[in-house]
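The chain that follows stands alone, in the form predicted on its own, written as structure tokens.
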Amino acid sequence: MEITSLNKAFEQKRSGSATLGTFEEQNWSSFDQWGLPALKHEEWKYTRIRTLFKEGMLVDGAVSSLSEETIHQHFLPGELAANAVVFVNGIYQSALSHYTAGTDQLIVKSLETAAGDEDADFVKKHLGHSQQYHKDGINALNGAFAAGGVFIRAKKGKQVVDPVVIYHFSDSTTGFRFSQPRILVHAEAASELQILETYIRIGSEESLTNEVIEICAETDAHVHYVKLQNEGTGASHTGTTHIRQLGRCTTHAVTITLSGMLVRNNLNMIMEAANSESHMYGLYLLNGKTLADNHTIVDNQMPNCLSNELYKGIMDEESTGVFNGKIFVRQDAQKTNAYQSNKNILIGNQSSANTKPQLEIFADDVKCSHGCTVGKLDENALFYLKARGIPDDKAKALLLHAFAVDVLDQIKSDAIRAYADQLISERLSYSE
């Protein structure tokens, strides 16, 4: 499938960095090879990701009419707001970025700067390897133009006190906006970092992002990642989340859907060092004809380790929910501990969940289980609140609230779970 907008930018798009520019030219063959995914490929048979590219899609990124006070008027409050990386259609725009974290902390640079200097030895490394993971256009297509990125590092033993949280802004005021955001992470030895994904469209048109995130932690890194989408009917999502732990180390990953119209989120965790923890969280809250598509991947390379992953959606009216996740346990993984669990509940006469917990297992010493469940609200509890005065619409709120609070408790930072338990209230129409 050809888009004259994606050639024509991708032919006026030239990275000044050899590195980066070398792995354009790779991923944009590997994309005219590939194409977009259709119904056909087994892990894109729910989502028909084909079906939003159309002609005459905005692609180039440094092209906007939001003014600064626009942009800062959309930032968090308090702790929130201290560390902010913000992209504009899918461009790291660092003059409407700042940090309170001191550089002794915390380095935050464009990937293309990074490409040439102290880091380019550790972008030419390691930049690109969810593609083994997801060999596909869409993740090619957002490598094509990796130029735009940005590179954040949490130095070695330190603490990072507040969340990084990174805001994609989509200026959709004059029409379909496409946008590719790309981003490097390293969390060097013995760190502590936080990071928030947060996505804005501005504008009455639609749009689309085609996101790729990877996150690489070394030898006693505590990574927390939060990704809170909420950007309206009109915005559809396609990203993947990659997390490398590249030695001993915690990593906690929290993913969170509350609107959209179609939305695809990968989630990889490569446990490639023995004695590693993992931890995985999903919520996905729908209603209209939105269709959320969570992919979840959890690779055991190496004895000793621990992986625990629970999903939960709630679809309502006709939204669609789609839950795919895979454990693999390799031969050298033995005594791994893996846990996966995906919950649904339908409250929509039209909802639907499709869910596939799998498990692949090629050491002899593990404990793995999986399992899943699509049902309806606990009538027995409804009429238990109902009995007690509690109007239908706040007993129906309060039990889903709580459905969904053992996702809401996994966010370490006081701050995000706050931001987005108001938002949950807020959806189902409930505030205590």
The other form holds:
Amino acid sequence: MEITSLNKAFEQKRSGSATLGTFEEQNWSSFDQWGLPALKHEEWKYTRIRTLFKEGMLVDGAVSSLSEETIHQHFLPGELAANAVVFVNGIYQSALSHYTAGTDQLIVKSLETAAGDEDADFVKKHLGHSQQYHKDGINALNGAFAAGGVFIRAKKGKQVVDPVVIYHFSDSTTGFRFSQPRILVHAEAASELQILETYIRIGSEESLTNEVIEICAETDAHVHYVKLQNEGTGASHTGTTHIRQLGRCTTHAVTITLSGMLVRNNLNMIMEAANSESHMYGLYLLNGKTLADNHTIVDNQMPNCLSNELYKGIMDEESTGVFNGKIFVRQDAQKTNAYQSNKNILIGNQSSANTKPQLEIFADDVKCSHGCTVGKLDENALFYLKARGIPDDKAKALLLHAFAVDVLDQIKSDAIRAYADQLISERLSYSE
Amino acid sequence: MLKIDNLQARIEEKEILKGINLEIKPGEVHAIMGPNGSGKSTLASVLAGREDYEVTGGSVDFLGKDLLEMAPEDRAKEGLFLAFQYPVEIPGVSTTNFIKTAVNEKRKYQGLEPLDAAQFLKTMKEKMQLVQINQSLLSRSLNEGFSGGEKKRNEIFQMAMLEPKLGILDETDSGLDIDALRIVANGVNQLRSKDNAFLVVTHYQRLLDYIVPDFVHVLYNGKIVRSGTKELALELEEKGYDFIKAELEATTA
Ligand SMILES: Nc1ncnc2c1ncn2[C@@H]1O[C@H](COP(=O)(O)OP(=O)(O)OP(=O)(O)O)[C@@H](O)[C@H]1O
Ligand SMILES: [Mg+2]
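Switching from the form predicted on its own: structure of the form predicted in complex with its partner chain?
Zooming out: every chain and molecule, the one shown earlier first.
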């Protein structure tokens, strides 16, 4: 599709929001300038994002025929008490959302509202920070449609007990759906917040979700973020999770990808305060022709920080896993400890893995380690299990599950972990 | 129970088993001794169904079935058990779950209902006693970080849980301290019955003081070159393998 006609299609849908208008305008001109990334763009060389943009794609988020009943049917299993934030086609739906936490702990409101009330200064200051790291049309295009997004704030010193589960519904019953959710999260000092994002495509046509979530954690905040992708083969995704540590704190991110057509996850940990800790875990369990591309950035800016990163991939059939892990250690970030590891198992004859660490170190007193492996299932282990009477397929499933489990174990919420584990066990067609 | 006839096997291009003949009847214990690299573990692996080895000749009959035609998991379910010389560490697989899966797979094969949690626990407690293995060990990942002796004990514990018809013990005694050796040997002795049999690979007479074999065989250079009763083990202990090697050279010369 010609970028000019694409631009026209988008141009007509501009919101003209009173509070977010300027932000959108700036992003629109950036998008105009950069366009969609092509394969020759170094950061996108495995991921053909342009071909996903199609003539006639449904870009108007407001139009949906999904009933409340349908939405609720797709909520996570009942035992999971949660603050449910619902997006449909990239637009926050307050009427479909509900909260177990009181407003003394948790504030959720539309981004447009937040940009014009007591949170306006915060929004102005932090919305769009991720673009410094992603100077490409994909991030800007999301910014140009920021209205319809959501603002979430965990209040100072408060523990939000139940996770905030953000459901992204895409209604592709009538055509190729393009959704662009935008989220800004403020975890105030000493607050505790768990976030789960999950994606549901309803309808048989394909879809593309282009998301940006920016999370700011203040001093002593604990932010635990999980992204769970199991949207089915017709769904593509480009998303950026941008986590800033504004004060000394600890942040976790776990990204689990189980299906999709083309999935691109950017995860950034921006470590702006001394003595902070960040953990990044990822699991991609792929089959069919799925391509999952995880690009992570850890930006160490201040001294005495620890970052730990472990991504694991299992590729079956013709699937492809891509991992790119960038670590910056800036000049002031002395005594940084940064660990990175990416392990892949190829099961499918036509599957592949691409893995690349990228370390850019400008401080001299740092400890960095990185390693990546691409291999097959351990034959000795497999034989050991079979020699005890465990059939081949079950033995393989056991070993793959064992490979995945140290990422799975990093999910803090028991209910979410159990749910993810169930999906994975079912996928491996193995249950205990 | 087991009849090995002129079994030959190789790995890559290297001939390792060069015509093994051995018959084991129910109720019997056979010991195999032999110098390092003579093919003892290879024989055990071939019997258990390891695919790295290519069987180039001969046959093996196990309880009336062609053993070499069966997948490793089916051999196990038919009642063959190999206690590994080097048990594999498998992080992320809990020992208890693994044993439960193995026990229930075998039961399924035999047309039995799977054991429920309570029954399984009961059986496990009994067998734990038998080899005096610690509960805390079983709640860890399979063999992960186990000491050499703990791994061997875990092998015998699994054997007790699976109640095989033929137990093949590949150097289960190496790495065991004196007490553990006695405990493990006792465990094996208690599992002995007129219906099952054991093939014990060892380098040391010491083990055979506890597990008294009916027959002792010497495997040398891929062949069983000498068979006898338990006295043969004593003789080997005393003289080493040199006298056998010398005798062999004399006959081939
Ligand atoms: N994968 C392999 N590739 C090449 N040679 C092998 C392989 N596995 C075994 N061998 C060789 O086969 C021979 C027999 O090995 P095996 O392990 O059966 O000996 P063993 O009698 O059990 O010795 P030990 O008493 O030391 O345990 C040895 O020479 C060994 O090096
Ligand atoms: Mg050996």
